[in-house]
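The chain that follows stands alone, in the form predicted alone, written as structure tokens.
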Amino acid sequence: MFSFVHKCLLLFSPEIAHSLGVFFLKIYQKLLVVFSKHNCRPAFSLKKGHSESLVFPNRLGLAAGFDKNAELFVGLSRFGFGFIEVGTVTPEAQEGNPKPRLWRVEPEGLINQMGFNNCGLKSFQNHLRRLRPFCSVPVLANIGKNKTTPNERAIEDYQILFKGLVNDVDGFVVNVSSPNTQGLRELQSVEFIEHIESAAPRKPVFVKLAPDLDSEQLIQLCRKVNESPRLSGIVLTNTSRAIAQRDYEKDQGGYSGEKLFERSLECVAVARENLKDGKCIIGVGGVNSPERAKKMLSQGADLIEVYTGFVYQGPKFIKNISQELSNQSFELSF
């Protein structure tokens, strides 16, 4: 059934296909919730000496951007994901950039200029509180600033989101690298990471970085995260504006897909050289096969996320990769 629905969805334009996919997933999820006999939320936080740990049943997760409003993660978790990243959420609801803002490109790629379209913190929080008890894998919230918030006040938006969601999610991914909110990538700085560090709650907190950083910038940011007792690691990478411009002549938006894989792999390798073993790397970008997932792990990633491969290949793709990684659980101390 899922394979048939997936093939039909690819006949529509990308954003319409996504909306239809959301509709069908909500029906599937509703059935799961109605027929659940018990609360299946795991005891994810375990005492380990004087620290705590978060257990991922397998190393494959879904990247942010698919379940923008934390409405689908229960259904998505049943496809075989070991964790789900929801969002990006901002303090206030916003519509994002004007349409069209999502394009399919060959080979198996997407260019998006979405602009953090989301329902806002209050609705996002309500969705989590209603559905989180039925999800048996960790849920991370990807958080960002509102479009109208100037960079000099951006930390206030992240503080609001940390405070509002700390009891509803298992960890955070701080998004300072989307190319679709003007000025956001300027927050990829040591100074702003220091602000995030001071605001971070007692939960795993990751910083998501762009593939378009040069090596020296990436090393500096990795070393800052490495020094921080409050930050758990880095997500590498977000979408690439450089590839969108170079290969597709798109002056706006960011590219995701198989062309991003080699650059993401390079970034993961650089990060691993500059992060101690206790810091976690989530590798994402162009992972569209079990072989690529294993290669990402071999270069130093602790966890893997997918998005575009899932869009093009459907739930069977998740099953294939998760089976390959089924014996590879991961425990993150914080």
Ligand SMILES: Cc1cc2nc3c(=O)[nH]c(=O)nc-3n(C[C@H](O)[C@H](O)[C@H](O)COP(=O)(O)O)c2cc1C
Contents of the next structure:
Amino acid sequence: MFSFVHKCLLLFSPEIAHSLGVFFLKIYQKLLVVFSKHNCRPAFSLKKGHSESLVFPNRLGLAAGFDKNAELFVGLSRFGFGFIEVGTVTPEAQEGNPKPRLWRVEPEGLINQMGFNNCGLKSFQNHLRRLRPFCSVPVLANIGKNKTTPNERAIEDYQILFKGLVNDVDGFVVNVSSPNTQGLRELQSVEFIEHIESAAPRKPVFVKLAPDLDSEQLIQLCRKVNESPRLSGIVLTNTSRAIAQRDYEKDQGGYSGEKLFERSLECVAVARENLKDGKCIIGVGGVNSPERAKKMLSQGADLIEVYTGFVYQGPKFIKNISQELSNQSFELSF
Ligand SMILES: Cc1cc2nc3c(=O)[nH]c(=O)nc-3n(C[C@H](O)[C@H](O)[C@H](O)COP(=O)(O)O)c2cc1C
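Other form of same protein, the form predicted in complex with the ligand, not the form predicted alone:
Let us now look at the entire complex, which starts with that chain.
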């Protein structure tokens, strides 16, 4: 049934297809919740002496931006994901950029300039509180600053989100790499990582970086993460402005999918060489087959995520990858 619905969705323009997908997922999820007699949430977070650890039942997650408002993750988790990233959420609700802002491009790629359209912290929190007891995998919140917040005050937005969500999620991803919020990528700096380290709660916290950084910048940021005991690791990568410009002559937006894989893989390899043991890498970008998933893991990613591959290939693709990865679990100490 899911394959049929997925094929039909691809007949529509990308943002309408997404809205229809959200509609069907909400119905599916409602049925799951109504027929769950009790909470099915196992304990992921384990106390181990003075430290804690978070257990991921398998290494394949859903990347940020699909469930922007944290209202679909219970349904999505049943497709076989080992964890789900929800968001990006900002303190206040915002509409994002004017439409059209999402395009399909050949081969198996997307260009988006959504601009953090989301329901804001309050509603996001309500959704999580209602649904999280029914979710059987860890949920990470991807957090960002509002468009109207200047960079000098950006840390305040991240502090509000850490504080507001700390009891509702299993970890955080700090998004400083979307190409669609003006100036956001300037926060990919050693100084801003210091601010994040000071604000981070006692939960796994990752920093998400762009594929358009050069290797020297990436190495510097890895060194800073090494010096930051509260940071668990890095998510590599967000969408690429460089590929959107070079191959599709788009001056705005970020490219995801097929062609991103090579650069994301390179970033993961550089990060693995420069991050110390115990720091975790979530590899994302152009993973659209079990072979690519395995390659990302062999280059040093501990966990992987997909977005565009899932959009093009549907739920079956998730089952295939997680089966190929033998549903191997992963334990993250923090
Ligand atoms: C339509 C769309 C919306 C996205 N929104 C977000 C977002 O809100 N926050 C974020 O960190 N990444 C966002 N991303 C980036 C993805 O999480 C992911 O990093 C990127 O698409 C590369 O993975 P992929 O090639 O598997 O799609 C978005 C991607 C797409 C295509």
